[in-house]
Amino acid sequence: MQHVIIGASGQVGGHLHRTLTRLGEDVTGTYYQHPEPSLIKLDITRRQDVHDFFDALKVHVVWIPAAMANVDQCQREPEGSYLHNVEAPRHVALSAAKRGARVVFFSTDYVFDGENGPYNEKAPVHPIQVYGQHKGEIEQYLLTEISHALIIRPAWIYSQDENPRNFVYRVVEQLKKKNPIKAVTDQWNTPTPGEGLVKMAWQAVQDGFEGILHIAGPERLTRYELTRRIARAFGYDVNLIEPVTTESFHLPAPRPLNGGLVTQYAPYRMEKGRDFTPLF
């Protein structure tokens, strides 16, 4: 098949592309702010240009893990985040859709309050934050307008990459410079690998997988102990993580607490060692 990553340059687009490829799978990746060699620049606040950029192309996936991630700049900024969440991506779908294209689009997590997790598929969305309500405007939009899309919702992604989007990536530079890094206790999730959510996702196009899809991984843990088991599986001083509270920080965006995501669907319940190498 012939793919379209929009992001390609992130987390989870470097990702995908990375094992697309390696599958033998014919690859076309965009990137917005952060260039790379292998991929194309595109801005898809502008919808001639998206428009343009799929004329040019004969796609059967389009993927989209771009977003306007940084949740307290969406809360400072919203209608940044409309433009990015919202406006965007459903640019993307439209142009996608009326090429006969398949629509992949990485939600988050944040689309829950926190009350009551953790949640699947047929639980409420919830938001309570500017970020959590855009990524559920998109989410509805699709169901409701474009045929056969693929909503995957995954949680605190993780990865080896040395990456300053990547969580890991940042905890490590910080302990290597013997930093104390304050991690909250009070933060609930299910950290999902990049590698697994990759995996998890090709698998559930190839299965023509329809609708809203939970992808995350196994065990649910608070920032503190992820942040904690991240020093002890590099070599580092876990005295340097210092607990915290979420109120500490005094952030604009409200985060969920009692989150965290899992599937009802048992073939994409992610299996440490059989879908993925854990890091820690």
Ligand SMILES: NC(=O)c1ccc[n+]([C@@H]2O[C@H](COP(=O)([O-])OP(=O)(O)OC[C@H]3O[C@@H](n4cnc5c(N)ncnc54)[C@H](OP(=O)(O)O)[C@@H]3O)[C@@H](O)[C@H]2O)c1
Contents of the next structure:
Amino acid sequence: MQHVIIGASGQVGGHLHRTLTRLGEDVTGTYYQHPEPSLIKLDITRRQDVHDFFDALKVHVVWIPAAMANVDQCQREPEGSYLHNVEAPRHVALSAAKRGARVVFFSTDYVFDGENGPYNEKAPVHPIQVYGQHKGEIEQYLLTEISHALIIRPAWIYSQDENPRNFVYRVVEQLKKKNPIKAVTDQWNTPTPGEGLVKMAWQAVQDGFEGILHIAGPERLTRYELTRRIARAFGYDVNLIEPVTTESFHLPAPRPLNGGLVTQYAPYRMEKGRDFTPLF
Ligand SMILES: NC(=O)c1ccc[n+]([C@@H]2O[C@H](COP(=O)([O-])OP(=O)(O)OC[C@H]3O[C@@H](n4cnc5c(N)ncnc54)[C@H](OP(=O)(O)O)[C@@H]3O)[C@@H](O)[C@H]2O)c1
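Having seen the form predicted alone, the form predicted together with this ligand:
First the chain shown before, then all remaining chains and molecules of the complex.
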């Protein structure tokens, strides 16, 4: 099969690119501001460029992990968020679907308010910040306008990547320098290993799954507990992790507190060891 990954320079896109390539699939990936040798530059906010890009390719599956994924940036720049998180993916999805390709879009657990998580696919969305509102809006568009679209919602993605976009890497880099880290005790979520996420996503595509699918790790924990586990797993001093509340950070965008995702579809429930190698 021929795949296009829009945003293969990102955390999820990078995992997808490596995994599908390793499996022998034919993969074309794009980047926007972070060039990589094997990737093609594409800015999805430029409509003509998107048309030209798809005209030059034959494609069966178009993966869209591309996003403005910084929640606070979205809150500060709602117009930029709308452009990147609603208008641009809408255009990409439409262009892909017109050429007969299957569309796979990555959304987020932040479509929920975090009042009573964890949430399954049937839970009504109720976003509490700009990022979640825009993701919710594009989800609705894809569900109603793009035949056979698959919308995957992950939560708190992590990996072994040596990349500042990866939470584990950021934590380890601080601990190496013996820097204390403030971690919140009041945000609960289901951290999702990037490795398991893309394997399950590919499985869902092969299974012909359509609609919304939650793909998340099997455990629900606080950011504080997650950070402590990373410290322990990598042999650093857990006492460097300081428990704080979300409120103490005074962030622009509110966060879901009692959050996390579960799936009602048994084949896509992730298990340690079977679907991913535990890091902590
Ligand atoms: N990370 C998480 O914990 C998490 C949790 C839940 C949901 N999600 C969702 O999962 C998806 C992937 O997240 P991620 O962590 O992989 O994000 P990421 O690392 O920030 O990657 C975003 C990707 O989008 C590309 N991009 C941004 N603007 C673009 C534009 N105008 N044109 C083309 N490409 C553009 C970036 O390219 P460059 O880097 O080259 O600029 C990058 O490849 C997102 O939809 C995010 O909302 C993430």
